[in-house]
Amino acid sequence: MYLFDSQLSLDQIRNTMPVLQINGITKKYGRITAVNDLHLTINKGEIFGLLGPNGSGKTTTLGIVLGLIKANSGSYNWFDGSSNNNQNTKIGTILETPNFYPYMTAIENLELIAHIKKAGRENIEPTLELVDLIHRKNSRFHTYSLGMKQRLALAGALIGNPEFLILDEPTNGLDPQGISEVREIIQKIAHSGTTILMASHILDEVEKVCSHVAIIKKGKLLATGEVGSILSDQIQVELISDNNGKLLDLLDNRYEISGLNKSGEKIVFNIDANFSSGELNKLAFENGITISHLLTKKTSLEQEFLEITKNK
């Protein structure tokens, strides 16, 4: 059964069995500390986002756990508790820009990867179907668009049915359509039970794709957990009224408000998730205030990220 044929739900697959444990890894380049005492546990079936700005230590961390970079201190454990390089058959990776032989076809490039991995060739075409390249299987790599090249890289990483997939900035440089296509493929792969570690600086992608997230800056872990737990349970309210001063006095007496910000006629603030916009409209009407604009939205991962990393 190929990895993308599974109909298991993520809840059925996920459990507390660690697939990768990172134990206090530190990596320095001279005076620069790229990774600073990093501790992480990634469990089976998770789509784990390693989120941070460029230069935060994401790629260095991936290089260490793949045995490509030697840490100054700390350790990591794969699957059975070992940190040697004999795990390669269980791990698929995309670390850099897709790199294939330009005058070979998709089929030929994937056959070469299967030979290097000592894997069977029987799932090459089904994998091309998964990444929506089956119609271009006999086209040479140099004729592919950037998005197609990235999707072929995903196909190459899936050869051998790895248990764990490592993706370093998988949507980097893609247009919105390419980003959407890669995101959909990642979700299909994860749905089959493959554990995924995805490093990205794109907040929106992590929020839409990942089940868990670790936020790092300057190599230091700032927060980690399920995406839902990292997100604030507050909502953001944006409004305009004909008497903002009076309305704010009323709100101060009725609600717990934070992050108050005035921009011209607009008032923006954060408030508890059980806030009722209908109740606010009623309160304003009863006090002779007319609200001409009212918008509520859940706090995004971007807002939470900026709050967590502020002054860190």
Ligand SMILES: Nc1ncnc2c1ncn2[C@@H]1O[C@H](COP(=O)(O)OP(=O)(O)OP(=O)(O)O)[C@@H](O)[C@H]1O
Second form
Amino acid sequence: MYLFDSQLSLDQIRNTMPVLQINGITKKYGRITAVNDLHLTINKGEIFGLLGPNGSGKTTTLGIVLGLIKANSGSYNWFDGSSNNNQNTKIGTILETPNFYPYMTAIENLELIAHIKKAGRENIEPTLELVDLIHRKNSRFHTYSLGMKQRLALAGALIGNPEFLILDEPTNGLDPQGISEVREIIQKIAHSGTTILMASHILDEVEKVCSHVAIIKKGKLLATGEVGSILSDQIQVELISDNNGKLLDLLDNRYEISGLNKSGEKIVFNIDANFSSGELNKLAFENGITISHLLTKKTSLEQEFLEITKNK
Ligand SMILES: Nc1ncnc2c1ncn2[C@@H]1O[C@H](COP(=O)(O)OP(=O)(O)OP(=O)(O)O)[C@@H](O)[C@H]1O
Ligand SMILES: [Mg+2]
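Cool, the form predicted alone is there; where's the form predicted together with the named molecule?
Complete assembly follows, chain above in first position.
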């Protein structure tokens, strides 16, 4: 059976088997520290977003784990613990705009890639199907639109059925339609069991596509975890009551509460986006608690991202 015939749920695929471990990697270019003591673990089945503003060290990190750039210190391990590049047939990548031959058709270009990768040709057509180019398989590459070229690049990276796919800003330069097509394909690839590491500077993209995220700035890791736990649409609540402890216990039973902070009488926490302050008032009243101060503020993902990367 061909890999893409099966579309599994990500939960079926995911386990906590590390596929790539990055252990304290540092890379300096003269006085610039591009990657600064970076630790990351990527497990099987994850769509892992490396999110950071321009110049934060994303491409450098990808280049290092692909063995294209030498780190100053630290190490990384692929799959079974090896850090050599014998594993490379298991890794598919689009790091730069790929070199396709303009006057060769999509099929011919992919056949050439299959030959170079010593992979069978039987996967070429299903891969073109997956990236939605089967109807243009006999068109020459130079007749393709930018979005089609990018999708062919994805197909090229998938030849040889890699277990791990590395993508650097896969939607760069595409129009909204092209962006959404590429994002959909990335998710389909993940559902066929391939682990994906993708760099992006676009928060919205990581939120829409990725299961996990690491936020970096100036080469430093600022936060990592499941997308929902790091970046979540939440409401920030600030309150003072005559029994904060009891009120929090009551709330905790009904909602997910995080980021609890106390300063004197005042407590601040984040709560589910579907929470309403009316419910809070009712809950307090029913339990004999008096609220003397209540402020709610919606924290957007954008704000949260800016907050995390601010002054760091
Ligand atoms: N070959 C190089 N020589 C000197 N400095 C470099 C080199 N490559 C990268 N850098 C510097 O390292 C830092 C990280 O660059 P990198 O390309 O990894 O960032 P990035 O997160 O991929 O950025 P972008 O979002 O713009 O692609 C930047 O300050 C960059 O100028
Ligand atoms: Mg980059």
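Note that the rigid core is defined as the largest set of C-alphas that superpose within 1.5 Å between two forms. Residue numbers count along the first chain shown, from 1. Being a predicted model, the structure only gives us computed values, none of them experimental.
C-alpha of E129 off by 2 Å or more between the two forms on rigid core:
No; E129 is a residue whose C-alpha shifts by less than 2 Å between the two forms when the cores are overlaid.
Does the distance between the two CA positions of I69 reach 2 Å or more between the two forms, the core being superposed?
No, because once the rigid core is superposed, the C-alpha of I69 moves less than 2 Å between the two forms.
Classify N287 as shifted (yes) or not shifted (no) between the two forms, where shifted means its C-alpha moves by 2 Å or more with the rigid core superposed.
For N287, whose C-alpha is compared between the two forms after core superposition, the shift is 2 Å or more.
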